[in-house]
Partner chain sequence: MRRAVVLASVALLVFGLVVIAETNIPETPGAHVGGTVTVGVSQTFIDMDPRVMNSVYDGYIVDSVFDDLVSLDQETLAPIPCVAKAWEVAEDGSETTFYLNEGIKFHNGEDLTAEDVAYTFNWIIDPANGSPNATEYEWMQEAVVIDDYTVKIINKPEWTPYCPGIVSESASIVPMDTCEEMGPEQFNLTPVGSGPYKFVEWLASDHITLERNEDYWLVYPNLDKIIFRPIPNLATMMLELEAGGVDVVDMMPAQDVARFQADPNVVVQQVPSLTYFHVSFNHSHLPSSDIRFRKACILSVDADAAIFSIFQGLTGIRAYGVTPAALWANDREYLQSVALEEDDAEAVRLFNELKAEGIIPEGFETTIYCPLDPRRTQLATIVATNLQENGINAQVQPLDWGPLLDLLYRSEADPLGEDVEIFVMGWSGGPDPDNFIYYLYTTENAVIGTANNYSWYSNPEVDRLVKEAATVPGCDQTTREALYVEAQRIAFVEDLADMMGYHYIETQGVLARVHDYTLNALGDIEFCSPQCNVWVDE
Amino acid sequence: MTKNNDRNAVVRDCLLSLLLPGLGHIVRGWWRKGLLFWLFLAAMGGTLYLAVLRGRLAWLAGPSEYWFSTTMLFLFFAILWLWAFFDLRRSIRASDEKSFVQGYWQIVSRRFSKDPKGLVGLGIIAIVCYVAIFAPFFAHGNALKMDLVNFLAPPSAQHPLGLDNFGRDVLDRIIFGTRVALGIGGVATLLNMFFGGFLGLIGGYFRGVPDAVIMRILEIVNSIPFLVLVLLIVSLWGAGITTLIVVLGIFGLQPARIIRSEVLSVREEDYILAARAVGAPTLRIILRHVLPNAIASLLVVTTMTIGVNIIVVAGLSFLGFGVRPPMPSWGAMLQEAQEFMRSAWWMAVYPGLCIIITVFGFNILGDSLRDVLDPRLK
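Atomic structure of the above chain by itself (the form predicted alone):
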């Protein structure tokens, strides 16, 4: 009878979770998780309300630029519902089974949840990414619309961060500028991690001639000043988003050395030698045994590299080699503001603060991950 009651309670709570994410957790007494799901639901509900209020849902507005944000919004709703349901099932199963053994990623998640520095960094990055994805819903109007009558207007209720020298809303341009910063910085970093991780794996695992050739190539690339190289290529190929992504992605291969050093130590472990002894294919050993044990350092480097790439993109835009105007870019906004520092301080202060806060978030998150991913720390 007790087993039937427990089973009925589990079914009831799962149905409640499907009805409203977090409700099943609240009924079970897991208030922290339940309130967290409700916070996410409230944030997305508020975003949906803004989209409907301003008529910017794709099927209400029409322009294709709203389709991405609209699709992502409803995809986030679906992910939240599924996440709450499966997390409740996993938590119930874990509470019923008494286990005294914790896996590596369970230990990492527990450490991270107790690290205020990492949580603050993750919160900053989550907010910036959320604003970038749903920029059309948060922006008051068109970031490219000019008002040549009220240009350089100070912050007001209608324009909280003021207008720039062309009468464009600074807040709207900052909101859309998050897409440029995170888009270029994130995609370029993924290329860094892919090419750098691949070269580091090949060089560290096979050693010998492949390692020597890869390291010499990296030394040649690193011997050239990175900023000078980027400026040269951008000036030859022309400024643009694609050019910046390719240049930053291909020539920022510092992660290769870090992965190589990790692989050199991992490849000598007993489980690698055992896998070779039983005749496991080389590709399987690399993907199933070497890469997962070297991924921790790659995650830390990835997080910090995004912040570096954001600064590089802003610097190139400031020098006039970045994103072409009139597309909003934090660096380009700073470049335009240097002539109006005394008369319109808001043109430089707010984009500069966005760059500082975003890079700060990535840096402290990377620093936190470096600590929690170290298995030698308790």
The other form holds:
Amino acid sequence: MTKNNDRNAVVRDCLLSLLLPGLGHIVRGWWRKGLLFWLFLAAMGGTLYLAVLRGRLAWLAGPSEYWFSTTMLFLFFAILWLWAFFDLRRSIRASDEKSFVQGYWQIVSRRFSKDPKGLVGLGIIAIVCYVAIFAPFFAHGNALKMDLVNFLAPPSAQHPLGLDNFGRDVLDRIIFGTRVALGIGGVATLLNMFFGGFLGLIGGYFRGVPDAVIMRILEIVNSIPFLVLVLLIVSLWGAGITTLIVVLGIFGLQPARIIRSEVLSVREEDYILAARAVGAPTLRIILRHVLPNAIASLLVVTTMTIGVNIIVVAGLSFLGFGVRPPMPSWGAMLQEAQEFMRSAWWMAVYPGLCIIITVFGFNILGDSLRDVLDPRLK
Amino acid sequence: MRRAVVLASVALLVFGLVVIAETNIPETPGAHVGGTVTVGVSQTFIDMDPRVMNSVYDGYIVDSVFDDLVSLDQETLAPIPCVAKAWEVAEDGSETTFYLNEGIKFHNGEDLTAEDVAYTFNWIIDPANGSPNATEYEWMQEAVVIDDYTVKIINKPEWTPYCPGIVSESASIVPMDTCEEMGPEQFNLTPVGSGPYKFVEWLASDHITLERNEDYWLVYPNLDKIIFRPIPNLATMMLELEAGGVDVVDMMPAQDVARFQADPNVVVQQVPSLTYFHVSFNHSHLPSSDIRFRKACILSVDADAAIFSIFQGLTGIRAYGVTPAALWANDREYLQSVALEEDDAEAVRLFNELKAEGIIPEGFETTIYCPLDPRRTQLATIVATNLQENGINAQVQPLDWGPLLDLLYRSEADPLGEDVEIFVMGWSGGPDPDNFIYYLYTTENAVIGTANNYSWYSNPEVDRLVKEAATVPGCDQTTREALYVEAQRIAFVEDLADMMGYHYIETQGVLARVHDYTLNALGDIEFCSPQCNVWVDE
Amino acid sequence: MFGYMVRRVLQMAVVLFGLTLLLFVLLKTMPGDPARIMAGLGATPESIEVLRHRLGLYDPLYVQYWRLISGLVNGQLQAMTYHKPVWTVIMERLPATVELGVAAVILALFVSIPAGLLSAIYRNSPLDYVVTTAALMGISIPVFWFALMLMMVFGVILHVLPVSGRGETLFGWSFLTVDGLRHLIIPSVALSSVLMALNARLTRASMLEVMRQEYIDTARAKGLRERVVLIKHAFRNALAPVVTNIGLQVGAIFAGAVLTETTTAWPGIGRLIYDSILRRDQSVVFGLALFMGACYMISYLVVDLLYAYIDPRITYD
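Now show me the form predicted together with its partner chain, since the one above was the form predicted alone.
All chains and molecules follow, beginning with the one already shown.
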């Protein structure tokens, strides 16, 4: 037992960590982790500062649109404190045991932390999510406020990204637009995973007739170009955020195929055969044995699908079937901006960049996850 | 919208024989003969047969391929001779006799005679043919051939006299024998007219080519070829104009006007159009049938600022009544003086009052419906934002024509159109107030399934005034104007029929190499007519 | 092999049948009366009624369905708004989309195969990161936006290419004329951005997979030069899945074509289906969506068979 790990030192460091997350790590010389905690702390402190500055911290009595962000901010603080504390304790124990036995996920996370692509992607997504959660604190005003006198004003100190054709602040709309982008992209993808995953699991596990039926359904839906299918259905139900989520969620069935093939390969493995031999119920086999093995590819597909969904929504907005105005969405902003391309470039450039960077983030994360999760790669 | 139908009925207000001396096309000295003009058009073409054509964009082609019975003066919009060299209106207004020019030949060499003229009109009004243009001839009984070059058009008794006019531009004259031979479908694809340019080819979605009609009866057309290219994306079309890829664009948004005005290669042409676009209410159910709701909505929006931000004072002006500013009986001064100003406090008070009475139900949400058109979507967005600020949860739903018309016209299944409280639509008509107020605000036009009066506004007094104005004996314009003014004041000042509106200013970009190209209020594109003969630099 | 073919064709028939049902249900439940759209604003109730009868909208649904199917089979189905049979309407616009798609694919392969190859060979080097980033950027840019930017830069600012449209054609093909070829550049570059990314990633993955195989080690052990190993042994084997996969990108090409063609005023079937949906031309939407579906399925089948041809180890039973 080294000097650092005697009981007093451990208690002292843990207390330090409770005082200020990351301090305990730094005292122990784990600079990277400690500074990372400090970075988080600084970001959240900044957010808190902005919230107080703009008077938008709201308790139960405040305007309802600020509740969510306020609650999340304090939740984040709590999580950061606890996380730093428990992480320190775990790390101390781990360094004590000198264990070399590593689980699959530990290997994965080790590999991941060494892959710059994945870190960049994760960073981009984290920032976008963070902005989405705390949008009211970051935004200068709100995304809807019009100024019909100073419309189309170029970027200035007060409006760093300029004003659009209704005199709305482009930066504010971009900030609130993160919510729409992630909302549609994320929720639709969750639905994709649910429906697609379900069909894929059923088809792959049971094979035979259910599989044939499911595969034909998939082929029917896949054979029409996705955009055309969505266009048909959106013009059926009328555009809008709910329609978009449901349509993208139900008809984006690509995950089904991938999961099916994964399940097909897994179900022939010895341990599944063994589980069946001892008479384990089917549902249990699926949940306990098949699903965890398919998770890796599920994760990759999920990340990429979010990016695809954001792009599809932008395309639909371009064709006039996006979210309903005046809701701020990047795709709709881009669509509105194209007419102003030559007269107000700021309207077009910034939302465009946001889409590109965000989708890029999801894609590069997916790419990296594929490498990292691939069990064959060394 | 830009109304799909070009129903340019012409006011033939003068009774008795009208004979105008031979038309003289102003010859520009130094006009160059030859060359090609390419026109960028913002919609894909559908029909080439003038009898069924109902889109302004198809009208561009039809204008050059066919001759009209009478043409319109570009300044006054009064009828001037074209195929008809003179006409005579009966004293009681029950019929009109047209005397045709002789020696007009269709592109296939046949003569244009009274038979063709009568055939054209009778075909349109025959219900069996289902022509969408039949509405404009509701008043017409039939067209009768008197001799080879004389034709008589007879009114229905209940439409005698029919003051707004008896000639519609959608009635370009088609050759009877050729039409019967080809059948309507084929004629729609390969139209044969008597106009200055001949139809050559129609490459699906890509372009339509016309070439000079060497034997044009009126004058020798200057251009060798005209190419019409549909370019569905407005941003693309503006880039094309900037790059010089097209010579004419049929539409230019406000934000590009100043830029192109400064560009020496481009001439921006503008003319106030005969259009009325409006944010309107559904008057058939609560809460929008309650005048306090309508008033509160009107008070919520600074209409001047809204319209200025969209048109920048360049491509549209605010409307106070339905009659376009370019037309008589618009009563603008009075209507402007009594127009309601923005007053958010009063609006909120009214909304609260309605909420307290339960007329605005709890959790009330409304959707403002508009077509897939940037201008009207922008207007709807401003209205929705302002309503949100005053405590009415409003969102905008741009829809394509199919579902939009379903909603506004209603169906037997949903006769109340429960979903619609506020919507943005538009109308374009001919040079007579009747074309606007009759279709949009009378009970006769509030018919489930095809309503032109899609706001379901109904006031017997307005109905009476409008009908009376259309059939004033002798068609005295002063009398008619007084009636329209009164009807308009009832609808817009007393009943607050609409929330706000604008008249579009037709704006087109033309390269400087194109000469003698002029716009008229109907939005026609004419390259060779009794008034102009477009030419280009070598 | 023959048995497999028969089974696949039968499956395709089932899927096509399902597709017709799906499309029919969608079209018939879509709000918007085609007759009313055709008649436009201001039409009389009578003229709309006549149009409805003419379009057969009052027939029982099974009659309408049968008319669509039989009309497509015998080629007599008339488009509602284009005054021509549906097949004619599609075939008139098909060459435009075919040449746009083919040009995009060729362009994509020319860029993406070398790129993918290099990034696989120099795995985890800066070059790899640059190529990967560029490829991922390719699928992250909205196609219509990319097209607009290309038009602005090359059409307006630099003034070296025509902005939009198809230009001159010869026998209905624009790549046969110089003017047409120049018009083809911007749309095909825009469309290829998506394909480039997909193919570069595919090449990279496939190359990495091949380089793990034992025969590569064998080749190296034989003392062959690295270049020979990479090009002769690895690359040739890695190429097969990339090339066959192009068949599977038909769907992506059609979807990209809708956006590209609308932006660049390219008169192909992508724009046609968008226009027809807006106009509620049920016959054209039905025929065209079915046509796209059939293209997709056939290319899928061809890919499967190609695999068998290229890789003798695969047999279909």
